[in-house]
Amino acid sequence: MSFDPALVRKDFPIFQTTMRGKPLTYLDTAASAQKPQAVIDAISRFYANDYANIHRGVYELSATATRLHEQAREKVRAFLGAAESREIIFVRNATEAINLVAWTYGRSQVNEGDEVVVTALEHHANLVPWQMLCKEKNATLRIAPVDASGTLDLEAFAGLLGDRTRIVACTHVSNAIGTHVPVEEITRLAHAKGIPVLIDGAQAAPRFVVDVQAIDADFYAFSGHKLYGPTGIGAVYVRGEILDEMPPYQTGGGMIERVTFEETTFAPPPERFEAGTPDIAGAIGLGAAIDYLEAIGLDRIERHEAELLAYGTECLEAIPEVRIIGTAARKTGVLSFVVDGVHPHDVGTILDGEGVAVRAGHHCAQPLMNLFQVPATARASLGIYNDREDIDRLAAALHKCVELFH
């Protein structure tokens, strides 16, 4: 069955609105995806009909809420291909997921003189926690380089793995330039030396099938809001053998087994890592988003975005004043670019006047921007609701931008 983004767009209420009197051309899905009515309805229905706190209530409403919440966890498990639901920990977003791993597992494993390896492609969320941990532990942060196209140098990466490397943290898809990282090869190289791997899947999980067991990931993080789900919810997969050894991240209600004034023992995973009342509605909304994407088919989504990315690349390369930043052979969902003589913020403002929404800035990847010797880029990122007409509107708006400044 062919993929028809025009039909998909009808599932998203926001596309009934206009911007500056023009149809909304939303090209900022890498920052946050729009929400289909199915997700909105699932959240509304829960608050209207089924709301109660979970896990500790013996009354029917609490039992129903608990069941819905745990059904959402099982949906995430299946979505990521994890072996057990207990390997799925709900968090606020991928940022909190990475911090959870850094400050529990990382802190228990990294000591003075040890090393942590990340790539030059990382979002700040998968760089700064490791940077801070290394400073705290007097350890060394090693950076795997990229070439001029933004492709990870696998040979250089392999050369960084040593006897003192305690963890590797890498993105699956770069949020800033779209590079698709060969995470299966990353895990193979790291595991050959007994080194665990955390993967930031925030940009990957909404775009193609992810199987954490096939990847052989030890940790895999993603955010719900980039997956067409609500904000404030995400999840991290942790391999079961590692999960059992990890200390708590936060303490409070729901994550304890027994408390006395002298001592506390903690609940088994995943409850050990989910202190306090969770975002119950968020988890249910995330489950609804997974249902929605799987009904469309992740394989179809991947093909559609690949075709649209190729068309977008062709259109932007046809404008002499536009230069694409990040030209890796294997890319996913992102067109990052600069316009000669025009600051990216001005580009974004002009495009907004044409109803075209793109992100302008360093995209929480300042070190990567420095490698490309640009302060920022404009970034058009694709979603399931985008089509060639959106790319044509982007190109037309860029031609207008060029005319204004040249």
Ligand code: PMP
Given for the second form:
Amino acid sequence: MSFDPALVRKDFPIFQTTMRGKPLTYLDTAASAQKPQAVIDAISRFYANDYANIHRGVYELSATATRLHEQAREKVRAFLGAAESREIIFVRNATEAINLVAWTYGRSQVNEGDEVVVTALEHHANLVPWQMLCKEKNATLRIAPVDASGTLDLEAFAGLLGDRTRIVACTHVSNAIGTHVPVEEITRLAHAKGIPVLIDGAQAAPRFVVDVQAIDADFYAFSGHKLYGPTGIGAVYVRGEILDEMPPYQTGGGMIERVTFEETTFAPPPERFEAGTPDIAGAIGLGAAIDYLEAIGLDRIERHEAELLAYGTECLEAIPEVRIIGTAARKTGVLSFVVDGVHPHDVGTILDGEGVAVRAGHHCAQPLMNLFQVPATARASLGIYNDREDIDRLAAALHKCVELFH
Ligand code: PMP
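Following the display of the form predicted on its own, present the structure of the form predicted in complex with this ligand.
Every component of the complex follows; first up is the chain already shown.
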């Protein structure tokens, strides 16, 4: 079946609004996706009809809320292709997902003289926690390099894996330049040396089918708000065998089995890692977002965005003053660029005047920007509601920007 972004846009109330009297051209889905009515409705329905705290209630409303919360976990499990729903831990976002793994599994496994391997493509969320952990443990952080196109150098990556490597943390898709990393190859190389792998799926999960078992990931992190769901909710998949060995993260209510003044035993996963009252409505909203995306079909979304990315690349390449940053052969969803003689923030402001929303900055990937020797870029990123007209508006606004500055 063909894919019609115009019909998809009708599901998103935000597109009824205009920006500076112009239709909204939203090209910032990599930062956060807009929300379909189905997600908004699921959240408000829950608050209006079914709201109570979960787990501890003996009354019907609490049982309903618990059931809805656990249904959402099951939706995430199926969405990621995990074997068991206990392998899905709800967190606030991808950042918290990675911190959870770093400060539980990481802290228990990484010791003085050990090594952690990440790539030069990482978002700060998948770099800083590992850097901190290595500092705390007197361990070494190794960075797998990329080439001039922003493609990960797999040979160099493999060369970094050694006897002291305790974990690999790698993005699936770069938010800053769109590089799509062959994570199956990453896990194959790492597992051959018995090293577990965390994949940061923040930019991947909304864009194509993710199957954690096919990837053979040990940890897989994503954020709900980039997946057309609400803010404040995300999840991390943890492979069952590792899960049982992992020490708790935050402690308190909801994650215990038995507490005395002297000692505490912990609940089994996933509750062990979900201390305190969780974002119940957020989980339910995330479940609704997954239902929405699956009704469209992730494979159709992938094809649509690939076609649009190719078109966008062509349009930007046709403007001599524009230089695309990140030209890997395999890219997904993101077009980063600079305009000769114009600061990326000025590009963003001029585009905003045309109703075109892009992000300008370092995209939480300062070391990567340094490699490309740019302080920042402007970044157009795609979502299910974008079409060729959005790209045409971006190109027209860029022509205007070039005229103004040259
Ligand atoms: N990793 C990647 C690749 C991202 O794009 C982002 C968000 N830009 C994050 C991690 C962090 O996501 P969040 O801010 O939702 O925690």
